[in-house]
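The data below hold one chain only, encoded as structure tokens and taken in the form predicted alone.
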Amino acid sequence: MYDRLKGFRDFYPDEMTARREVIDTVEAAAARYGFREIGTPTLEATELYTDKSGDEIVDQLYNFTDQGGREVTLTPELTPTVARMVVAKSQALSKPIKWRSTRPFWRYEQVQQGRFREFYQTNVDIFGSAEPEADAEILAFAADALTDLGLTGEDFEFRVSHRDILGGLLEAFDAEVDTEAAIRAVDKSDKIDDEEYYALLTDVGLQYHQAERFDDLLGTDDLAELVDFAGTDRVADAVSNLEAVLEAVEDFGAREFCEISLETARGLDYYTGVVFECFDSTGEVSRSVFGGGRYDDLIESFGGQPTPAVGVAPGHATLQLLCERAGVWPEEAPATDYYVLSVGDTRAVAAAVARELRELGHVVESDVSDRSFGAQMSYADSINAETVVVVGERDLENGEVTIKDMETGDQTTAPVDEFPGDLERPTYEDWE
């Protein structure tokens, strides 16, 4: 006996029915905006990597030596692989770049609610666009994807911040601050009480009334005191980027379901400008579903022409935690249209009439194991088979066939020779 190993997970088809649906609903709402799917490795070069978050970001990885001598990892997110993609292509790809993928990742990391050392993302980018309308169509989008799942406004939140916000108020104060450590800092501040968020900012440079008066600063609704008290373009610009992005997240009908939050951070060092977060409104589900935000300086780290580039990656696991609390997550059973159950030396018609049916694009299943009558009735209830079409030797005399309403129990007969016909769905009550 073998167990699965921690951190990875099996789903089973009930729970991938479910899945499945959540999944395409997603990309879906994607395909809407026309977000073009994309296919990428299960490997990467490791210094892909390491080059960027250094030496120490090996313990979070799954990497090894391949045959070749070549140190390859797992991947462990899709944004350094969709960069390195960008960087091979640039000057061939129309812009801007619209790139959507669902796929999963792995990461060597604490295993928790929500958190898995394989799990799966749908990712989301928009490359080639520094404009506040490509910010507002990833929210957009967003808002668009949750909605469609049963979501509303009063389930999800979009916490909406601005890295050089944060980045240029650091600058204002008389201290040599390491911007992103502090800005890490902030991203984990919701977790941990004010006096060990103070000494990670002490940490990092800040005095402690220092410390204290950036906490008071990023809890303001008057982004003007922010301007004003910085007294830089910096933060002039950032203010009126996230001004100008919320606008256009306005006009494209999802600035309901979002909030500032200069508390929001986003922990990765690439982002560049406006970041946001997904949390649960309840706050039942006590972590951020998914984030996204502007990530303009990664495609040129990676050799290319200087690009802006904006995304935003769901998390399955974390979706499932939020549609579950608001009771929207699919129900986790198969669903059949049809089952063709075969009694006697009738497989021939009973195939006939079981393809005719899979041609209109249904789901339908037949007996592939010899079971008798009763068995086959009770394999159709358990695959939740709408309809039965009883394809019998007694019914053959008599040019029929048997349908079924597996849900009311009533059932009546049909010309075999007249099913399913120019029926696109044929059920009992066409028959009765």
Contents of the next structure:
Protein chains: 2
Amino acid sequence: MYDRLKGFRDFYPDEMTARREVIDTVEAAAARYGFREIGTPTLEATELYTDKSGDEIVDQLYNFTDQGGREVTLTPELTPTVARMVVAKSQALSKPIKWRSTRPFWRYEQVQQGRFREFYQTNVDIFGSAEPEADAEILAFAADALTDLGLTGEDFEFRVSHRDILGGLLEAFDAEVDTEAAIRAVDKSDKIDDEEYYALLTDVGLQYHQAERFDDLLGTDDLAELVDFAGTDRVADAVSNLEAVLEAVEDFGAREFCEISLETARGLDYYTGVVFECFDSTGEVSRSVFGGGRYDDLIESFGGQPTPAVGVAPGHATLQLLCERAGVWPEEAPATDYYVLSVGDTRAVAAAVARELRELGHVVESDVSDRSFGAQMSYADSINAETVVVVGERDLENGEVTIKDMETGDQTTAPVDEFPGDLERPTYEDWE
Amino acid sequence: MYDRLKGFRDFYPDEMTARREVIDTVEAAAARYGFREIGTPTLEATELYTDKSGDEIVDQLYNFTDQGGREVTLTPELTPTVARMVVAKSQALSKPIKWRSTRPFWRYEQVQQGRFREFYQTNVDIFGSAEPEADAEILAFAADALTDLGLTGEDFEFRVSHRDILGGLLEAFDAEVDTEAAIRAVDKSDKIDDEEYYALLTDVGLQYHQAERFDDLLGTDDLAELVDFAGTDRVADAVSNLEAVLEAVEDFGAREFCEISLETARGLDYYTGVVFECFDSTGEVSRSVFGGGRYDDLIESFGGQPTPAVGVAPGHATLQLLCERAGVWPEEAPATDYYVLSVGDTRAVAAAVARELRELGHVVESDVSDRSFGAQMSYADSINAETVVVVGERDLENGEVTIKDMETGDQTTAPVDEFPGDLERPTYEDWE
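Given the form predicted alone above, produce the structure of the same protein in the form predicted in complex with a further copy of the same chain.
Complete assembly follows, chain above in first position.
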């Protein structure tokens, strides 16, 4: 007997039914905003990651040399791939470019609850707009996706921050600070205690009292205080931009889900403007459910024209944890509209009935195992068939079939040539 | 600028729109037969292939050693994975097990028209039934999938054969024949000339006159002749089974697409009963579009209980060639129901209109780039918006919006508080 690999999952039909419903809901929300589906490769040249991505991702790559001697990698995230695709067809694509896709990615990391080595994300991005409306549309889509899943403002919150506020504040201290390292420290701040946090900040260049002050500043509700403290255009502009994004989010109907939270920093180095993370409001799911933000410099760094960009990538493993916590994870069971049961020499008629029901778009199973009445009825029950149509020899002599409601057990007969007839979804009630 | 890898493809939105329509059509056909979706890993332990698969596949593996020292492989086909999954939950799964999935696979082979190193298939399988109805249901699903795509009996044919007829005939010759190698030769027969074919057959154990006779036998329309020639139960049973499958296919409505073609052998060694391949009836697509068949021994060889199985795996690259040849490949263009155009200080109202239209399920874009009227109208045209709703300052003073039909260019005004109102899909015609 063979085993699957650690960190990889088999999804059997029951679980897949629920997963598919969630993925389709998220995809449909993106589609309604005009995010167009793209299809992307599983393998990329390794240099696509080693040249640009953070060290953490590079250490976790599934990379190898292919039979043609190429250094290749199982894509650990989508952003470098879409950057490559935008650059390759930059002239031909009308802006804004609005793309979506759902697919697996791979990172060799420690497996834990909600974290796998093969994990699925829906990536949703806008390229070619630096306006606050683009950031706001990403947040509005994310809110729609979650509310379409049945989640409410009691269940989740978007913690919104801005990279240039963080960077601008750090710059305002009289110190030589490694800004990217400091932002990574901020990103970790809610997972560690204050002393450890201040130690990280002093490691990257702040003095201890500056670290305390920085921490205080990030906790404020009053953005004007930050502008005053820094006294720079950079912080003033970043605060204006964050406020403009939140005003647009208000117009787009998603302001109620957002709160300013400057401690939210996102780990990846390539973010440049507004960043945000979705959290479980109850805290029961303790880690970030997903995040996103603006990354205006990335396309240029991949050799393209300067192209502002903003995106979000709901991850389906953590999203499942949130849905389960909130009690909105879909039922894990197959749905079947009809089972057409054939006993005796009635296969041709049963097949014709099944065929007509399928042409109406229904999910219809019939016997492929030459089984008894009882075995077929039991199987029909196991697949949650709503209605069983029994095509038996005796009934057929009278030109009839038997229709059984599997919920109530009620049954009746109907003329075989009137079933399904003109009915879109014939049931027991139509002939009782 | 970075390049994608050879044999891997980027699908931009126009092409992806068409691909998605085709994949959804094939998936929907399978779903209506009660094939349940499963999700499967991209990587498997390499031994899953080296233990069982044909040499050709093993030579083409994308395999490597992961960071934990495991020998792993990018799945070159689905069958070993589903066999592993069936074995792992054999007791819990009610039979017949009917599964489907659409996903990419990877083989390092020569790239040519309709053949890529990353290629997509929809796998559809039944486990747990040895009855002819199971084979027939697989053929009936495949026929439904193709006719749902707009293909007809003029466009495609299923060439149906039986492994035991081939094996039984070979056994009936007074010769020591390597049956699997001989069947691989049969599989190649339509790509090579007779002399080369006979040379292959003599290489694997037949004498030259036996090879000629074997070739003659495979060309017959008269299955009884084969039973007479062999004089064995094996061939008689195989002929009976093939006939029973075709009778069930007749009941299931797909007989018109099938013809007996004993030269059709399928390359893979694990097939055991009925096998078939789909071909372009016009021959313009010269290679097999896809194939399938019965593989009753595989589950047991993976350590499970003996479990009969039959399946088919339409490949989307060759299916695209067939659809394009037949003129039924979907239009490669995005579809957009509405563009809500905002000029002046009208964002809040425009956003509310867009939101209401999205709540009705429509695909709606609006400005995220702070652009002029003309630039927005041009963008709306580029995304094929059917209707543009102009939310302008002057109109709004009169409590109106302008509705423009992008097909005809006609436009009219509607009260903003009646748009969309109770209408499911408001258009220019509603207020003209």
